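Coming up is one lone chain in structure tokens, specifically the form predicted on its own.
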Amino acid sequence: MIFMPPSTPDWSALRADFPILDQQVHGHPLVYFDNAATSQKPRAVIDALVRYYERDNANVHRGIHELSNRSTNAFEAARERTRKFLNARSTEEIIFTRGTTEGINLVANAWGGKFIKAGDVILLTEMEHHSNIVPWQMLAERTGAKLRYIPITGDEGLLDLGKLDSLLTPEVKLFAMVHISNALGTLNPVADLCARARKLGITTLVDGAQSAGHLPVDVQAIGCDFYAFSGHKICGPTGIGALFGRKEVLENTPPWHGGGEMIATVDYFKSTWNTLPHKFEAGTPDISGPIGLHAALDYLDAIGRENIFRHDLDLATYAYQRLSELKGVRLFGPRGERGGLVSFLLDDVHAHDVVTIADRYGVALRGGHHCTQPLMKKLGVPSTARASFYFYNTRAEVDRFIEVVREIQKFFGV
């Protein structure tokens, strides 16, 4: 999946758009390698949030005064921008959520509550984030459905697709899969997986938390029924995300939350529902979030997600290579094409110790199970350390990271 960029951006100039990166931590220049957890925000996003609260703050859809009109127009413009970002067919297919987790929970509770029955199978992969496991476990407990998993192939963390035919049986009603693993960097062939499921009439969901802002996403080309992502991982604000749902599927799915906005009529004993997508957006929404998200999507597409993918891949490949040259390092995830992260362990050093000491040198990493406890058990480790990259990171920062890893090894005598 190598994308050819139309031109190479000025990465140094883009880095200057992120004021938070220009600081020292514990007396050292900040090296922010925790982008898989959350990305930093460019000035354009920060300014959009400030401008909204200084000039346009009002509730949406319900008012007829000027501020409400401005707020509503900006809110719905963000929905159209999100539609374009994912290449959905209509804004009816774009539901604003708090993020990937809420999007998946919406599907599990609303769609799953109607269509999953006792004896049905929900197919997942062994590399899923808790957000794409726990909601299905809860649904299975309520309904009597069963969970089934596609295995991975050792530390390299690729799906064992040779097992897929035996797993895609008539009992499978939903196939939910991660696009890019947050713990391994594995880039899954989601379009092929969705096509195979679609031939059997199986509904599909793609967890796009690590992919939406890192490579071009076309939900029509992927062929999924649902795709969820979070704004805070792609330069947008926290607390905002979106769920794409195919119109035909959403129309047959009941609402999840009840309240204002999601209704057409209400009397004391019965209510009817609003049209798509509003029947899934009860109550006053996060209004500034979509406005900030709009600014983030404009910013990313001005760079070109093809360019971002190549930049991420270059840094991840370089970091993997540099780490592999050190003794006493165990690496996880694919050796070839991958998302923009590298997970690793140092011999006889706990991942939390690696992250704690790296922080003293100004290098921000992530250590732990990365909300993938079943995957960690599969790998036979309690946790890993993770360096994750974005387009404002540099090879020089990777070199600094390697220097710090060497210092940690010296400190522990390994």
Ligand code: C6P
Second form
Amino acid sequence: MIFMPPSTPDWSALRADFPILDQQVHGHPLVYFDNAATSQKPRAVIDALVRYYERDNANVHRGIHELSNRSTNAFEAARERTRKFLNARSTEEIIFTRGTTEGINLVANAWGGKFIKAGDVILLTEMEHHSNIVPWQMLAERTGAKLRYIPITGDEGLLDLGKLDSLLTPEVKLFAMVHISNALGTLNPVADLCARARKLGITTLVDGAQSAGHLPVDVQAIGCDFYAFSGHKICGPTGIGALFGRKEVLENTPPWHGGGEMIATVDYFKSTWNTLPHKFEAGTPDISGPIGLHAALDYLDAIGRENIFRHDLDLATYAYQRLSELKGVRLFGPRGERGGLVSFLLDDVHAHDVVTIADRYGVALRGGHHCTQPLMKKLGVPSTARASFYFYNTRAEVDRFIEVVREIQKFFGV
Ligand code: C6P
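Now that you have shown the form predicted on its own, what about the form predicted in complex with the ligand?
First the chain shown before, then all remaining chains and molecules of the complex.
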């Protein structure tokens, strides 16, 4: 998949929008390479949150006073902005959630609770995050359904798609797949996978935690039934995300949480449900979250997601190449096009030691199983170290990271 950037942004000017990046950590300039865990926030997002709390704060959809109207309008404007960001057909298809994890749990409980039965199969891939495994295991336990996995090819971390035909049997009712793997960087061909599933009448879910805000996402072009993402990974606040659900699917899906806002009428023994998407948003929602997310999506689209993809890919390719020139480095994930991260191991050095020493030099990495324990087992490692990039990172920072990796190798004598 090649995206052509419309124009090249001034990346170093953008960096100045992120106050947090301008600091020393343990006496060294901060190199923040933990963006797959959470991104930093630009001034525009911080200001939107402050402005909301200083001027407009009130509950939504309830009051008829001025502040409540302002708050409701801003909340629903954020929904329209999110619709546009994903190219969904209607705001009825955009449910605000706490993030990717909650979006997937909503589908597993509400949709899965109605449509998954004993003997059905839920198809996943071997590179899924726990958020796209555990909710399905819980559903399978409740219903008697079974899980099945598309294997990966080894350290290169591609899906072994030669096996797909034999896995897409008539028992498969749901196919849930990660768009970009947080542990490998693999960019999966989700539009092709969804098309193959759709031909067989299989419902599809895409985990967009690492893809939204990193490349252009068009849920109609992907052709998925559900797409979940988290705002905090793409310059937005923590605690807010969205679940796209195709309207026809959501209309047939019962609510998950019960309470205020999600009802049309309530009496002592029976209730009826609100229209989409409100039937899936019980109780007072996170209000400042969508407002901050709105500012984040405006910010990202002003840069251009094609540009962000190219920039992240350049850093990942450069880091991969520089690491591969060092002795004793084991690299994970594809050599070619990939998401903006690199997972690696240094000989026998534990990933936590790599991350701990890198931190002394001001370089923020992540080490561990990255919430992909089954994948780590498959790769035969307890953990990996991971450098993950975003558009405010630079090649000079990658050079600094490589210097630090060499210091770590010297320290451990490897
Ligand atoms: N991965 C990482 O450091 P939440 O926590 O709901 O915002 O996102 C969950 C999630 C789901 N799918 C994928 C592919 C993810 O990468 C994540 C979050 C973080 O890699 C924390 S483990």
